[in-house]
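Given next, in structure tokens, is a single chain: the form predicted alone.
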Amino acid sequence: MQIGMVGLGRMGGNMAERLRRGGHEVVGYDRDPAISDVEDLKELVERLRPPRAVWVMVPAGEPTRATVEALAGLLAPGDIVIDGGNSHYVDDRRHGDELAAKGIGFVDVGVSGGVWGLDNGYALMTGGDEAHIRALSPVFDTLKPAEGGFVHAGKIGAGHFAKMVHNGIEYGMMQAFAEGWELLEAADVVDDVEGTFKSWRQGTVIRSWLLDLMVRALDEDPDLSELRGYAQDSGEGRWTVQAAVEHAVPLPVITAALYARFRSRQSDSPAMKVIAALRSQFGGHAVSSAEGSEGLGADSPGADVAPPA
């Protein structure tokens, strides 16, 4: 096929390269002229033969909205816009309606695989009309792994909803590995923590690609001293928790993992200061910034302060 790719960053650029390796003709546009094939979206559309397919790989929110709006004014009936970024599924429905009014198709694709996707393939979760999915099947077949890794999840919005839940699960899995590592390091029972994680990669029920990546990180930095204990969230975790509230579905693990990322950004948590103050008031647990976590023992003055009647 011939396809346009808007956004040639780490994901979009690698996806364009994988498509080219698969024999497709890719016309790429990026704001960086050093890596762009064309000067603007208008030239990109002009370079494509109808019916056109344009894959958008730009940040979610306003950048995606503006790009889809611009393409709506340039494309013609029968063309298809694919949003492969991490957009909110609610935005997909709006984009689909706006493009449908002009006779232009819309497909949303949740993409997973990161920087490894160029060689290993990308997991693709798609949403849209069956006819549009079929028309794009040569592209999907090239991007996905050799076996599996593709689903037509449902109507418009289903692809990004599936990817949103996927990323929520990812949050929980990453948090579990992180907490296990911290406990092994803190307990002073296991001498070879790194070797323990490596041993779990074969034969265990928790073996996974995430575990492989953690072992790789430990190989590069055994005590993780080169990293800050700070983790950003890209949005899908929040949307997953919001969707859970809307549908009254309990997600305690994913929610806790999201909150743990929020906590990682606080060098001195205001909430924990309140907890320390309350413990001091009702139990005489003296904790200062200099004392760290050491409090009063059971036989210390103030440790037997009675609660109010």
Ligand SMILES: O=C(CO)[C@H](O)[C@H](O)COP(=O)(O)O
Given for the second form:
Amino acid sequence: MQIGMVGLGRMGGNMAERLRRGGHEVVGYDRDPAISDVEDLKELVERLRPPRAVWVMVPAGEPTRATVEALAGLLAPGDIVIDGGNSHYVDDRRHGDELAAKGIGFVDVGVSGGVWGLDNGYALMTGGDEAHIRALSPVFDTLKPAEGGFVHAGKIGAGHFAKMVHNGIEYGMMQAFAEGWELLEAADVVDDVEGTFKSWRQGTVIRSWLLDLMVRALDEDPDLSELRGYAQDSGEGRWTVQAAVEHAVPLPVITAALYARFRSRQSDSPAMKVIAALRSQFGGHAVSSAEGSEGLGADSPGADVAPPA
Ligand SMILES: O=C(CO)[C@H](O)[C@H](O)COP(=O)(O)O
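Just the form predicted alone so far, so send over the form predicted together with the ligand.
Next comes the full complex, this chain leading.
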């Protein structure tokens, strides 16, 4: 089938390529003229035959909002806009309503598979009307992996809500692997930490793609010395925790994993300064000065371990 793809970056570009390999006709638009098939969204829409399908694959938030708004002004009743970015499900409802007012359909798709999706396929979590999902099924069938990897999760917003929870789980799983690795390295009991991770890939309860990727990362840099312990986040972890608060659902693992990323961006811990100050105030416990390790008290179980400068 014919489809427009807006945003030809790491994800959109590979998805357009997978669709072309699958026999679809893709007209791609990107802000970078070097990789774009058309000059602007207007030309993209003109190049598509009605009823048109336009897949938006740009960063969540303002870039997606602006693209959907522009498409709302260019498309016609019967056309469908698909948002495959990591948008907040709340935005989907607004976009769906705005487009529905013009007779244009809207489908939200949570896409998972990263840079490996081009060859392995992308898991797709979709939200929207059954008729729109059915109309897009040739595209979904080409993008998804050979077996499974597809769900029509519910009405508009359900696809991105499912992807949001998927990413929350991803945070927790990654944090568990990270903490296990740190303990193995610190304890000096296991000699072959990398080999231990490798051995877990077969037969264990925790074998998984994330574990495979962990082994791959350790193969490239066995003690991860090339990296700083610093992790960004793109929003989905925060939204997962926000939704949990809204529904009073306890999410201690995912919340802790999110907070661990925030902590990774601090060079020092303001909160722990308060803890040190209060221990000193009420118990006369020694503190570590901002300069280094002087004053580390003998009462501390970690007293023999110098704190980071
Ligand atoms: O959706 C993804 C994987 O499933 C993306 O890689 C996403 O960017 C990861 O989230 P974060 O940047 O918050 O770690």
